[in-house]
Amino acid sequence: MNRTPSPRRPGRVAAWALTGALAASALTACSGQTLAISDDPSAETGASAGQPVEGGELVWGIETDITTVNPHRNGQDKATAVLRNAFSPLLYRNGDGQFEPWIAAGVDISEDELTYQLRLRDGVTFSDGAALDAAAVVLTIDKLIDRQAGYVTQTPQGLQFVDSYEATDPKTVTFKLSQPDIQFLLFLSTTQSSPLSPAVWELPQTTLEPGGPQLAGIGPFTIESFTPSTEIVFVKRADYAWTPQSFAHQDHPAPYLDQVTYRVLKEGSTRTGALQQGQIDVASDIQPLDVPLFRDDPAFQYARFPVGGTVYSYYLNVSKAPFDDIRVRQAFILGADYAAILASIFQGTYDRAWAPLSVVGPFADPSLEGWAEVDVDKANQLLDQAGWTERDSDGIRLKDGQRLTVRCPTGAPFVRESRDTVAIAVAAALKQNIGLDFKYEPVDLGTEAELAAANEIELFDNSYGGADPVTGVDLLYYTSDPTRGFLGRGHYDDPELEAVIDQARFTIDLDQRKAAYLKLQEIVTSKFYVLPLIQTQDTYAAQANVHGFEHDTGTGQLLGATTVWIEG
């Protein structure tokens, strides 16, 4: 007799701590509110010579140390377009806010957004030649839940407010949350949700935490080898036929390619060199040295594009001296031209962000364009208003015997772009401009946790990535629940700048959202919270003969190499 399974009751789970990025998101939706799905393909794509060529191998180099391939373990969004070879996810976050299929034909949602039908499309199946139906996901998100099961570390963030779950039929996924939350369907639309065929969970969790070619996904290629930190090689799936409606290849979703291989080459004038000589066909990450390289030679292709998330900006630690004082705060943003140092240090290969969020997606803000120019008199009596009058033997401004002292411990493996090259000329131009002592300090990542757990922290650097804001934006601004702002460094504890980012994220309506992010926006800015520097972005170059790069409109990110091609 077929019985209907119990829904799960996962109750409440702790948020998903991440210091990655969580990756792009997609969704559409149905019955009671009905989210749009663009029916205008506008995904890019890169160099064109002709009709695409079926087949040929691909070495790929990469910065990213991708130490495992389990995209439900990997929370890295510069590895988010190499786990998608392999692992598709169930929906599609596109750059303009709204959702599509991907795996899943659609979603059903209520008027009260508690509960979402995830409607499966038929004919899917897994790289093993499973089936994908409903008992899949089910068993899929078990996994995500049992924090006792040792899969995954921690819970992610967009199942948090989910009570109940259950096969409703072959097709059908039904969830019910206890509080609308986009998170839930950004959730849906990363590869972090992706199913993974039901023999794979058979498997010891030694070989599920590092992946590998056992984890049967669905995607446009399989998983042929995988050497951590080393190389992964993606081998052409064939019979690979379910792409969202936007993307530029909907009539060609199987790759082209018959083999690609990722090769993790950390140091940037590796890659470089590795290119030059032919041993790779692109390198990702193309350092600002080596652009005209690139640029600026025929036999090369250069190509670099804003992402989508938190551009790379410094966070004020307000709850302690002397950001505490938000003079010092505004001294510090107009002490300095910040702009003329980045057009020094990157001349031209980055553009500078003026505003919080990316200029990617509908949350962009262009109006805070040149906000905070630099101002040396004005930053100077500010600090002469705050206290800070005297000075040492080596300029320094004291106040109480106290230096003006700004200490910006950062993880070392996240100090990248020139980073740290662009800290060292910040440090001296504040020092010069307004006697003030700027330390980044790079550490080890134990020890960077450890500092800010003591709160011993002034500035924290960061930028994080993805489809949509949300993620970031919980991490970075939300300080008074700790399982919510795990990166909150600001300690802001401000009442109506987490108003705002609660009405962004616990509602599906895209205006409502739109309209909080700009408030948010405002509110970081006019309290100096924030100094926004860097906009991110994502380059690659490549030999003249590859064609067919496709971004993804909701990140900015490459999509992969599904649709990529060599000529001759």
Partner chain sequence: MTTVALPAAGSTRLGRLIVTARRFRWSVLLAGVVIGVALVAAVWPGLLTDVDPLQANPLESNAAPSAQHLAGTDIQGRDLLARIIYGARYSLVIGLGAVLVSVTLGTLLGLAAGAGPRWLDQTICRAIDILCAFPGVLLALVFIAFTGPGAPNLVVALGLGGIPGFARVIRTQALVARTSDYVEQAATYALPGWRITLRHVLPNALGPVPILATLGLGSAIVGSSGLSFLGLGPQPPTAEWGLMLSDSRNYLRVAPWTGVFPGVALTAVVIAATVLGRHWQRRYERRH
Given for the second form:
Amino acid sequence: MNRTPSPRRPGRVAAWALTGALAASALTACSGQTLAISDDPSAETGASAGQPVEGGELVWGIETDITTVNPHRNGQDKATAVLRNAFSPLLYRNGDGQFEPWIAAGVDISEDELTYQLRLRDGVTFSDGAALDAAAVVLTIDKLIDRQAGYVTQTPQGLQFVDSYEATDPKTVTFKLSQPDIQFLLFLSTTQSSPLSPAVWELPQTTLEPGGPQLAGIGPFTIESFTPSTEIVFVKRADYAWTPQSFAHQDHPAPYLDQVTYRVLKEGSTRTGALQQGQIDVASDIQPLDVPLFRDDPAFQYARFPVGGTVYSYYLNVSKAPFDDIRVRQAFILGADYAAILASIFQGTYDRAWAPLSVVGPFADPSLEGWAEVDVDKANQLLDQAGWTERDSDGIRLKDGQRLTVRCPTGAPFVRESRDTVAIAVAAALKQNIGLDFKYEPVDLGTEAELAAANEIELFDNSYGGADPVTGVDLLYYTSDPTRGFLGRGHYDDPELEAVIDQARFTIDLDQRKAAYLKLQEIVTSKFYVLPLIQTQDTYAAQANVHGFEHDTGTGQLLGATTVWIEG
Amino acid sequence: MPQLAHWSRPATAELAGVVADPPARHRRSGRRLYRLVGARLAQAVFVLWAAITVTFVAVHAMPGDTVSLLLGENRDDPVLRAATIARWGLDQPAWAQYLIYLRRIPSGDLGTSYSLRQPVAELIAQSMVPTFQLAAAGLVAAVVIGFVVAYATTGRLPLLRPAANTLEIVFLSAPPFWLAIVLLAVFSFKLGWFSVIDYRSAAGLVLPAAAIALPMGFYLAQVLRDGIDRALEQPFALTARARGLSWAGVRRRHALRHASLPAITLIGLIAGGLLGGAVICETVFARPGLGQIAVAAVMVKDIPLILGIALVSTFAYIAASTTADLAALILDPRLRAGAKA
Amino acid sequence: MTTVALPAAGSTRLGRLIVTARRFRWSVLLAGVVIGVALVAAVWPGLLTDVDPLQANPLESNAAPSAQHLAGTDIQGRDLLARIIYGARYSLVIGLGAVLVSVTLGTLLGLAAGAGPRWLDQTICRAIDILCAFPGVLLALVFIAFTGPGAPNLVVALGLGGIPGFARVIRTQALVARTSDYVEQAATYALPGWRITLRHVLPNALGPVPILATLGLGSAIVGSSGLSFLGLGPQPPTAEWGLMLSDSRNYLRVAPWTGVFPGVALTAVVIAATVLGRHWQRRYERRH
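Could the form predicted together with its partner chain be given as well, to go with the form predicted alone?
Following is the full complex, with the preceding chain placed first.
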């Protein structure tokens, strides 16, 4: 079943043995640092700050509200980045789209891409001492795939096409799929599939589901205490010895810090104030107006970096007026100087996105740069051609008595990072330039769901994270199948688009996927289905004496506290 | 009743039946203390039972599907639906459901929060501790502020009184969350005296407790001050002065004790308002506790959780006000004669 | 309250003027003016400003107070003064609405309890005790959990908590009025009970209501702004004072006016309502 990569058929990579991973790691060896777009010229890299110091305690202020530490139940991007401190995944998906071993030793894939043999490493133990073997992995998968047990509310997407799985020997689990599915490998590289110790399954449901110190997994830290929506305290697990090949800290897989406390502080000003006063050592999610405080002060450091998935975009609903007419869609996209709006609001702390897929990873189409430059005259022409020739007293265009109105109700809890400010500026520009009434309305989640179900929205705004765009793309564009296109408020129902989405998902051949995603981006931009706006990013600021921040090249996010150390 | 009593001066508070009762329909003289106490306790139990019943009616009288209401966002989950129907007995007639409910609540089974995936009773038990600490600290601080300000502003120092009046009106009128934000911004982030991270230690309690205690303390001070003034006008004060006691001594030994009586009842009411203060302070100061959970529960319409919190708070409030009333009954013989229990 | 005895105080015109001026409670006048302005702002905001409170201009985000924007602008570049003026509407309407709910239902219950038969009195008293048992904020939270956020729901949520206070007062007054002479006289004319209640008991029972309503208004406004602050009231981008204070939290360091001005407006209106209420209360007590 094992084949080494053949130069004649570059797409047919069937072996993921350690050698393959080493080759990949050679390509990505330094990528742990290159992705950090730092506005602070003195931002530390792991090697240049001096010798790492063992020990110490760190307090990290985060914005995300963490209500459960169970890795199988908490799928929020920013939360999984925190939970990975205690629950390492089986594989690591790097920035080139390749999968490297992490807790597992590797995956052998058959020619037909239907049989996957997950091989485990020797000597890996859970934090409670139990050994990691095939039986433990099978037990975990049992729990995840069993809807009736009620442990998870939905079977994970990655297990959707798994026909059967079994422990074929103490260190191997063999999965048989009904069709090739990259989501399956992706699933194995997230905390969603992190194995838990067999003893954990004996815990009562009410302890298991919210999670806590009893949740024994495999990670550089263990959870010492968890207060929901308030803090998580991690303590070092000294015998942790397993990292992917492309991580820079191969010689020191265990953490330096003795203890890390993640403290939930939902207000940006609270995190900023606490960091300034030295009450916390690191603060995530720094708002733009606080950036100069940390960037320009040598006592602090600041960094911002893009993260993966689909970027923050406006998705146009093509199933009804006015966006059923491609000319109106194009007019909307050309009708305002989005780049200028973003520049004035964010003052250079966020980047414009041109491609619908994130620059993190191998799939973004760099040729899309500048594809939607503002052209107000052309936009007005298009609208005239489309029949929107009359105007009402406010200057909004009319056609057959109907106003040119675009409604975008959005869930109020999800409004963050000045998205409402952007929308307001966009609305003002569109009204003035082309006479279009853009209504961006934060509403409560119940109302938003109702309006979406009734197809009462013309535009939907969204950003979806993750290492691989496959999940987001399915959710946002595969609208003919409601079980896949759950967020498909654009109602595209486009067979050409969906064919390409399937091509990108139901194969593990990287080149094939790249080609498919290039085609996808071409389709959605040429048909003006989507307007990509802001490259999603994470930011953090820290005291100057904190070093060792490393990135997951796949998701772009920080790797957590494993490599972090405090000077002196 | 906190909202109204909060604003009225004691004379009107009396009118509102907070302290003394209106003319009784018929008088019975010479009741014995224990009968009054027993009656008050019985009333407390009745109110508690009624509160439980009201929440039951609220859940079942809402339009739409009760199971969906209880499950909130998880309403489409068939496993949870089956479990909930079994747990609450929703497939049985209404009176049977009520009996099931009535049996479950006192035994500590307050349902399950489906947004947090834990039993409501457990969640409340965990979060009660920090909230209780905050409430207790706030109450103590309010009482201290009240007594100190009242004592300092009675009697022969007329200059302090307008200052205290102004401060009191300002603290009562300023929105409590504004006060909390200002305290946080000035004392934690500007001056750096208190850490916002630290919610377990006593130092971490200072700012949130101050945010709660300042409005209530000044209100309490006003009640006490009026009480002291009225007590000082009583004949016994003149007698004490005639016997050589100084004004300070009269205030201390007699007036303050007389004034404390309406204040004790008010403390019972204030305890009820502490939850409101806790809700605001826990949000502003990023503290864990019942208030924070309650707000989150309302946001996601987690009905079992919010009802559980309502019942527990109601129980605590009834306990506090009953204790205060009983204390007043025991301390003041006047309340025993001719008053309705 | 004059404390100084002017020589021949009433003998000259100037002297009389000075006496009146010293007697006059300036604080009450000021309170009246504040409430008046707030009411005008609530009913006809266009009279006070012609700027659109929802008109956003991100280029002028967080601008300091200037000739163009007297109170500065908020994070979206909206004129803060216009938002404060339009915000008066929500605070006052929700406050007044809540008080109206409390007064109406409280009066009905109190009147029925005080003027009706004994069994009704007992029942209503117990019902009031039960309503009293739910702490005010919690009652509002539970109600909003069932009905969702928004202004009308806030009105009812806050109004419910105020019912016991009014009910008790009206009940007391009704009980007192029952035993008064004129009611006894009316009874000798063999008028039906409900007519006696409506024509004689009710008008006399309502005496303290306006005072309590004014005092309760301050409390209701604070309560409604608190709930809006938590996100349970009108949703953004509505100009509501509590919401504005909540939004301003993150920007206080660079734009303190976004928090100071709405807070001052809120506090001023509440203080004014309280001062007026207490002033009437003193006059009422002196008369009775």
